[in-house]
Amino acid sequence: MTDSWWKKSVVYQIYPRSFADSDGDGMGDLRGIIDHLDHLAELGADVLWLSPVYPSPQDDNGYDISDYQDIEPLFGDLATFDELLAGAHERGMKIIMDLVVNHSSDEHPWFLESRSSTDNPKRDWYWWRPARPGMQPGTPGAEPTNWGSVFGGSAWQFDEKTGEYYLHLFSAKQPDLNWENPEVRQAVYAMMRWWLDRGVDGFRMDVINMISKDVSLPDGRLNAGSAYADGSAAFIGGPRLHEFLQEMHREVFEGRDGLLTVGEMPGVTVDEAILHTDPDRREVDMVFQFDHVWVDRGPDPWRLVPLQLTQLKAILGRWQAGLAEAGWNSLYWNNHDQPRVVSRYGDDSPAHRAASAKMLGTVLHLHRGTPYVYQGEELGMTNYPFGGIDEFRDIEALGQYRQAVELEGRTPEEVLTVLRARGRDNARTPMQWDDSPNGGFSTGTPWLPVNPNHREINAHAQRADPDSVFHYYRRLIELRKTEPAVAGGDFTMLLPDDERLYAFTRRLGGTELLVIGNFSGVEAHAAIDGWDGAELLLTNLDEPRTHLTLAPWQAVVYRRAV
């Protein structure tokens, strides 16, 4: 594989509605991002990924797009976007947009036309189907398939005007686009070229491995106790996915240099990812996989499963090995869909929060791949102390709560226990800039409350503290750019059966790095020979008292010549 620029880069994800509010309406905006570009530049971010900033009814916080070629007025306008783009480029940072084209909003003009009549020219731009034969349209069980929506309930919405159902794998306000129709694909490609011509540097592609469906739309298998079936076998990695992605590359990216394309692909396997990211196949540069953030989920979604470190190592090790020769890994703990990692895989108590945040960052950034930092991760931000369901705003949490309690007979507390730990709103509480009311996020009432711990955990305090999580992340990012083995070295997993220590080596030419992270609250010794006298390159705590004996939540990176 050629030496692509993004191998040495770090991507920073911005969730615009929660990043910084410049006008006091309680909602983050583009001007707020502009005001904090220096924070991102000081951190060392190379690429800024913006979650959707397009016009949207905001049913799913902007992932329901009603106009692909404009800016949501809550966030600003195209002139402000151009100013943001120029400001990022002046500081040596690129910007990639969130591309959401598995579905649109039901308020998009395309869908308004599509639902207007059965013979409208855009009818086939979405997935419309009649009721099951012999069933009364609009009645329970008459849906074209038994699929459940990701957000709870049926994946089909009955439309009284035309007497048919449309498919929505997510919210009923997010109808799925029909990629079988070449007109749909060409409209999407034209939109993507429009943004690239404007100066953006690529795309993160939302659930892009769902765009190809098995056109027979077969029923899925029902699990015991579930109201609806899992239909993913018919739409995850569908029959024409590779064809569509290769066509997109030809139509949009061919001949343009310096871009980054990232495909979010729930359920993708290592073998599929090798194909998607092999540069000779011209599909995407890297994929987001979910195996490592599903490791603490058991067969019952409403039971919390503690992290088993050996399983996490097995998963990440499998991906490192699978993409060692062709393709490339994306590395992340956090994003807008995941809870805060320091509360999930670390220890968010005051005694260990900073150390465990630094340790988790060390282990992630030293893997082979491109690391992603989600806003607030560089501060060690934690989950929010949610009370009742009335404190949640996320459509997924609210829909799943309703289905679990009302249709499946779960107790409210049983469901809330999981939502508090795993709910997406944990990642969406406002960025903690300082210790003032609302954490410096807004002078108004924030759309989602600021975590009360912003008085102790905030950017202003951490930028002034050389021992903070922020400055540690700066050192991690700098190490990627100064030590070639971080981006280019081979990966070898060590101690695969150890339930406390995560250890591996990275080797390039005559340089070898040893990385160890202690995922526990007790001291642990790494039985690894041959590293006596090696240079201690980085640690989040004091130098180990005895060789390779790590304090609770300690991380170390050693370097030696080989």
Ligand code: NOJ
Given for the second form:
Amino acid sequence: MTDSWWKKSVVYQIYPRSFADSDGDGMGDLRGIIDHLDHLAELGADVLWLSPVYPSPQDDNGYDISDYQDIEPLFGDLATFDELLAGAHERGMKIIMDLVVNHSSDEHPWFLESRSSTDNPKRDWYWWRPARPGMQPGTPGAEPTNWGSVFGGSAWQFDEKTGEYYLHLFSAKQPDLNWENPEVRQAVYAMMRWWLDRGVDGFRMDVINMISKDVSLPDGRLNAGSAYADGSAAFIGGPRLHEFLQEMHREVFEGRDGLLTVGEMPGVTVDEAILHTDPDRREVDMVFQFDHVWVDRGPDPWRLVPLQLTQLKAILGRWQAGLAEAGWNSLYWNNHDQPRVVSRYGDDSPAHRAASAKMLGTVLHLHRGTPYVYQGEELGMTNYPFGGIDEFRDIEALGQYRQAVELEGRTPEEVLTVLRARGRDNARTPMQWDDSPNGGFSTGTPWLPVNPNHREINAHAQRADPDSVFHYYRRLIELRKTEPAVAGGDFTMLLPDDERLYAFTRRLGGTELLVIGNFSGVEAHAAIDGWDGAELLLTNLDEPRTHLTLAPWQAVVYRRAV
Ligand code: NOJ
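Mind giving me the form predicted in complex with the named molecule, seeing as the form predicted alone was just shown?
Let's see the whole complex now, leading with the same chain.
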């Protein structure tokens, strides 16, 4: 992969369950995506990333795959998929698939074989271990390690049939594949080549920095008050991760052009990311890091920490500087695992919602890297007004709630406060297409309710309003195509100690851009010299009356020759 067309591209993420339902079963589907391709083309998306569309028991909404080479019947079939791919390609958009190979579903034939007996040839395709020495298998505390799963409870599931445990870092229906076994790796690579041969344009790789584990599987450190330990030291960025990614590159991507690979890597450091994304090392094109979406997370998972802008700038500034020479950044505020950014780092009240959504978009898209837009972000969609736990559907929210309330003595209200603000279902409520009862998402009963604010916030209204978040995002994406400094310029952070203003410059050859975003509800002045008379390229509100004094939630982008 020598070309880097993706530096000038914007990726749009589709969460198929919640995008558009064409057949009235309350669940989004591939035909629904086909019906809305023009919306995506008009926005200016270059690449569509589809969250998993493979056959799946849907325990984790498709991130539990029972057949890697077919389409989930709820979503359609392979013929419809080919139609979608062709429709995207005709409009000049590529499609990348979600690759979920840290684990499969427990209903995948590989796992069914693996669990059938200790001497099955696929036994070693997953992580099977006996109970702790001296403990009665299946009793509390007998698990092979003290690790907790991401979704609450132990990371080990006891299997009566063979008397052993299998590892699942996520739900018990998502057993971890054993990448130490070369047959597993070859099976995954063959599957990936099959999709590329079909015409897909690359992969977003789910928790790919967890595929290599410390095979001694050491116990993790137990934090005070938690029922299970954090075992991540043994499986985040494990000993053979670089080797596996390089092997995958050789076996799958070598000699193929025009593709995009992005590895999701919770907990990845800047230094590791440089190694993963340096093109000479042939691993992946970019990674998703998490530091900037964990900035409002304190040591106590059930206490909200407000955003401190100086910290956010320190984090993103470090990533910009770190990947300036080698490697490349992905840029995102939102995805299907994160709350809506306008509710999180902006202000979703009617007075400031649109302005803060545009400001956040401006700051993100003008960093150096490839921006990702998550469905509905281009409309400034907000968090959902969740009530009690019975309104959540997400396995993570339900599992963590159970562990916190039943095992760790938290009150339901303190857990719910955090889930309402940060829970993943906020991102998963249906896409708001119009102001009709189900927001134009479905004629049936949506699997998760549509946000009542769809009457004001919807694609139909915004396409008709030149001042909308949608048209602002369109202009923002277009700026990447027309102003070379957006994709290619270097990055310098300004005003690192300012708690209200996010300011930086981008420079390429004789052109310099100044980007400032006001992350507050009060007017703020940027003490930055040398920009008198510079051309205002873009702003989300009226032109500032006083030089570099920004209204609440205002963003400005200036250009000058240097
Ligand atoms: C990361 C995905 O983005 C998330 O939605 C999923 O639950 C886990 N990986 C497990 O596949």
